[in-house]
Every structure is written in structure tokens, then in C-alpha cells.
Amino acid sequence: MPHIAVEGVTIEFPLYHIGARSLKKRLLAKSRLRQDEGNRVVVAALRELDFRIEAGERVALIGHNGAGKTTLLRTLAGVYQPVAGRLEVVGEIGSLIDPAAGMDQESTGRENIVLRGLFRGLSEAQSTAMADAIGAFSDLGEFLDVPVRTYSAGMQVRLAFAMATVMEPQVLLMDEWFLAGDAAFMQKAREKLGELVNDADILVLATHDMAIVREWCTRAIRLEAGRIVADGPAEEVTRGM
């Protein structure tokens, strides 16, 4: 059964080129900074998180900028590895986090789609058919056959969204900025996104929009400075926000 188990998970990032002793001393006075075994100054992006998400749950990660929402999403996706604690994600993961993640900027949109299909175990014929379907949905037209590095930010989002939504994940991880594409595209995409959310066993969504939380989520986890400060029914946790 799909589930997510997080036990004492801590994520730290080293701050390089912090050499001056006085500067290091001032930095270490900050609550999220410490000195590790290698004598490096590190920032604790997430600190000793404990929670479990079961199949059927729709969970919002909320909090101010810098609270740790996107870092937690990327940790659940396997982008970051904990320096302490235990993380278990059971179920096929689908990520709508970074539109450029996994894309070769020098390859065309079509080539990226075919490569993604082959990586997922599809045949070349299936991958080619998927490229045609994604191209039609994303409205990229002739740009599907030019290098991704030439795309605008909006075009990359459209391509990434279309690539991501052809999957049928059990665990869907999503950053709200995937909801911020151009209006014409998102009007079409919202229906597809709703299907994806409904079909997933688990949704974890990082967002600042309390209306989205109340519409899509049954539970909310509020983060502050890398720690969980509230975890419960979405309506209760977001009350007054």
C-alpha cells in the first residue's frame, strides 16, 4: 500500500567559502546554522521531521518562504538525501516540482520526451506516440523540434506539465508554481491536473494559497524554519490564514 514515512529526517546544506573566524562566529549564532564534523558551516534546511502519510490523504505543505516546503518535496522525491533520520516512500512517484528537472537543454522537446519514455521502459514506438500526444497537449507546435534551451519559462512549464501528466503516479508531489502557467494553458491543464490528483493515492502539495489547500487537501503540515509546527486537518491548520 502506498505510504510515506518520515522519522527524524534532517537535511543540511554546507555553506562554502566561510573562512573568516568572526564571520563564522556570527553565522553560528543563527539558530539554523551549526558546524559539522568537517568543520564546515551548515544550514539545517529541515530539522528532525516526523510524520506519516497514508493512501487516500491529500496533504498541503504550508509556511512562509524559506520554511522548508520545497526542500521537503525534493527530499520526498529523492533529490536530497537526509543526513539523519529515516525516509520511506512506497509507491510510484510523480513529481511536478522543477520544470527543468531531468531535461537536456541541448536536446529538442521531442527528444526529451522520447528519452523519458525509454527511461520509463516504453518501446521506441510508444515513446514516439507519447511525444506526439504531449506535443499536441502542450501547444508547442514547431518548437517541439527545437532545443529546450530556446524555450521561454512558460514553454518549459507547459512541456514539463504535459510530460508529467502522462504518468499515473501513486504518490504525486507538486509545487504550486506548476499552477502558475499562462492563463490559456492552465485553463486547459486544470482539468487534466484534477484527474491526476484524483487518481493518485497520495498528494503532497507545497503552496501559499489557502484556497487551493481548502479545495484539494484534507490535511496540512505547517513548517517554520525547517520544523513542523502544526499538523492536522487542513481546515484547522489554516484557520485564520
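The term rigid core refers to the most C-alpha atoms you can superpose between the two forms while keeping them within 1.5 Å. This is a predicted model, so every value here is computed, not measured. Residue numbers count along the first chain shown, from 1. What changes on going to the form predicted in complex with the partner chain:
- Superposition of the core reveals a Cα shift of less than 2 Å for Val213 between these two forms.
- After superposing the rigid core, the Cα of Gln170 is displaced by less than 2 Å between these two forms.
- Val59 shows a C-alpha shift below 2 Å between these two forms [criterion: core-superposed Cα displacement of 2 Å].
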Given for the second form:
Amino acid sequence: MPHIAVEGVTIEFPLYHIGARSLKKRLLAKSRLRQDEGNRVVVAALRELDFRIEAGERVALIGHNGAGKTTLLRTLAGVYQPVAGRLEVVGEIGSLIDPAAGMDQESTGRENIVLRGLFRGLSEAQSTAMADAIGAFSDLGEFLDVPVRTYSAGMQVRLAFAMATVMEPQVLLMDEWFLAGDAAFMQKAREKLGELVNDADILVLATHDMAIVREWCTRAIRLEAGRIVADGPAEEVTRGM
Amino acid sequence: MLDQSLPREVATPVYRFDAATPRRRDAAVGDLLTGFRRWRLPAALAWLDLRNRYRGSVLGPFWMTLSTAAMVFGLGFLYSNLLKVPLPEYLPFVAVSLILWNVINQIANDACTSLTSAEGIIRQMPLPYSVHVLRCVFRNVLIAAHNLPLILLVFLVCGIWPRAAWLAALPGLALLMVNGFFVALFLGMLCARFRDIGPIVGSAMQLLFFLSPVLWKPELLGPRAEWLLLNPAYTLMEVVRGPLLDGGAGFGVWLSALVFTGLAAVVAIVFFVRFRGRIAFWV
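After the form predicted alone, can we look at the form predicted in complex with the partner chain?
Okay, now the whole complex, with that chain kicking things off.
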């Protein structure tokens, strides 16, 4: 069964290009910055996180800008290696953190679908087979054969969402950008996510929108300055927010 | 519908990381193996890089061929006069030298951005880093493929017909690319961490152009020509140039080229094993 287990995970971002000593001192007065053993200034982006997500859970990550939501998504995706702690993600991971990443703006939608397939390690034939399903889901019609650079923001979001979910990942990690779609697409997206999660899969969604959290998620984790300050049923955690 | 057409992986993939036991060597080896196994991805990306660079232009990447041709003929005329060498004798030499030098120079400079240019992808999905390095190498192979045929053209113009000995240039080219991979891996990481290395490499290559026998023949150095074996740019160029011009490259040249490639490989791999986990924070 897919699950996520996080024990004492800490992520620190080194600030490499700070030279002046006075600036260093001033920055260090703030709590999230410290000097590590190599005398570098580091920002503690995530501090000793502990949680477990079981199959079938839809988890919202909430918190202010800079609380560590996107960093946590990237850590779960395997982009950032923790400096301390243990991390285990069981299940095929689909990450939807930045829709534009890995998309070639000069290529058509269809070419991008094949490219994304290659990113995922599929053969060209398998990716070509996916193109029609993705085209149908994203409602792009003839735009599928036009360079992505000419797409509206909403169209790009639709294409990215369709590409990320067609493979039916078991663990879907999403940032809130995809909420840029129009109402009709949002309805479709909600159904698709519902389907995914009903197969006992996991959704982790970083967002600011409390209405989305209450509607889409079963559980919410609130981050503040890189620490978990609340973790529980979505209704409870978002009460009064 | 899709479930039937797409094979779902049988075993559930597991991503596990423990900061107490990072298993760096396994991670680095796995990275390299997966990157090479999935060579189609960097090949496709390299092709897109080239296509996008010349989007909408009539000649497209053949602009590179044209500008190289102009440089070869221009410098060929000038230096055959300066060095008092007959043009039909000098032109083949300068064509091979300049085109190979361009390949080496471009790889060295491109190597510095092999990882930083993939920043967007690195932060979005956990691909093997070797994919980005291979993309850099493949891109340079494609560029070289647009320039190398010029050598044949110049040879034919000068009345030199293809010989079987030329085939010995192929292992030389292969060695050059292997070297390019390790240099791109090492410099890619180093330049991501220390942003001053890129400009340093740029000016070092410029200096190296004049210190290497590109426009002048190594014989001009007389007995001191042996010192050239310590110049990796020269020996890597010579393992390709020798077979084309002189029927083969000497033992010393091959030994030096192999030693330098081995050194590059060891340094790059040691560095990669140690710092692979930090790359995402550097780019």
C-alpha cells in the first residue's frame, strides 16, 4: 500500500553568496538562520518534521508564504535530500510542482506529451498512445498541434494537469497553481482527483485556499516557519481561518 | 481505458532516504546507470536545444557550418601568408585544427552550465543528474556533426582523397566525447557551487588556444614539443587530427589523452559521489 513516512526530517538551505560579516550578523539575529559547522549561513526550511500519511488520505499543506510548503513537496518528490531524518515514500510519485518545468515552449502540445513520456521513462510509442487521452481530457482540440508558447495560462495548466494525472500516480504531489483553471476544468479536475484518491492513493496539496482544503482534503497539516503547528482533520485545522 | 494500454509497473516503487546512512555511492552509481539507460531523453532534449536556438532562421544550424567555413578559409589565407606555408599544405591542417578546437572549446564552456541550465527541471522532478550532463554532451555532438563534414570538403578541395587510415580518428573522437562527459559532470557541479569558475574556464580556454598548436604546427617548437604532451587540449585534439593528417597519432599522444581522460573520470566520479545530494541546493 502506498504511504509516506517522515521522521525528523530537516532541510537547510545554504545561503552561499552572503559575504559581508555585518549582514551575516544581522541575519543571524533572526531565528530561522544559523551558522552550521562549516561556518555557512543556512536557512532552516523544514525543522524536524514527523508525520505519516496512509493510503487514501488527501492532505492539504497550509501556512503562510515561506512556511515550507513547496519545500516539503519537493522533499517528498526526492528533489531535496534532508540533512537529518528519515524519509520513505512508497508508491509511484507524480509531482505537479511547477507546470512549466520540463515543458518546451516551442514544441506543440503533442510533442510535449511525448517529451513528458520520455521524462517519465516511457517509450515513444507509449507516450504517443497517451497523447489522445491527454488531448481529450485537457479539451485542447486543435491546439494540441500548436506550439505551447501560444497557449493561454489556463490552457497550459490544463495540459500539465492532464499529463501529470494520465499516468495515475499513486502519490500525487501538487502545488496550488493548477487552481488557475476555469470552473468547467476545475470540476473535471476534482472528479479526476477523486478517482485517483479513491484507488487508495495519496494526494498532498499545498494551498492557501481554505475552501479548497475543506472541500478536497481529509486532513490538513499547518506549517509555520518550517515546523508543524497543527495536524488533524481538515475541518478542525482550518476552523476560524 | 488507459489502464489497459499502459503497463503499470509491477513492483511498487519506493523512495527511501536516511540522512544517517546516505549511501552516497549507490545513489551516484544508480544515477549514472539510469541516466545512460534512458539516453533517449537527453538526446531528445539536446535536439530541442539546437532546434530552438535556430528557430525561424532559414539556414538553421547550418549557420554554424557557414561561420566555421568562413573562419577556416579566412584564417587559412592569413596564416599561410604569415607563416610562409603554401596554402594547399596549410589549409587542411588549419581546417582540422580549428574545427576540432571549436568542439573542445565549446564542450569546455558548455560544461560549466550543464547543471545550472537545467535548474527548472532539477527542482521539479528527481531525474538522474547524468541526464543533464548527457544532454550537454549530445548537444555538442550535434553541433560537431554540423562542422566535422567541412573537413572532408576542405580535403577534397585541396586534392586529398579519403584514406583507410582516417578511420583511426573515430576512437579519438569517442575518447574526446567520453572526456567531455566527465568534464561536463565535474565542471557542471563546480560551476553550480562556485559561480566564478565559469568565467575562469572561459578565459583559460582562450589562453589555451594560443598555447596549443592550433594555428601553428607542433614541429615549430623543436625539441621542446614534448612538453605539449602535458596539454590535455592538445593531446585530445591530436588523437583525431593525427590520423587525418599524418596517418596516425603517436604513442605519447594517446597515452597522455588516455591518462587525462582517466584523471577527469576519477575526479568527476569522486566529486559526484560526495556531493550529488547537494546539487539541488546549488543550482
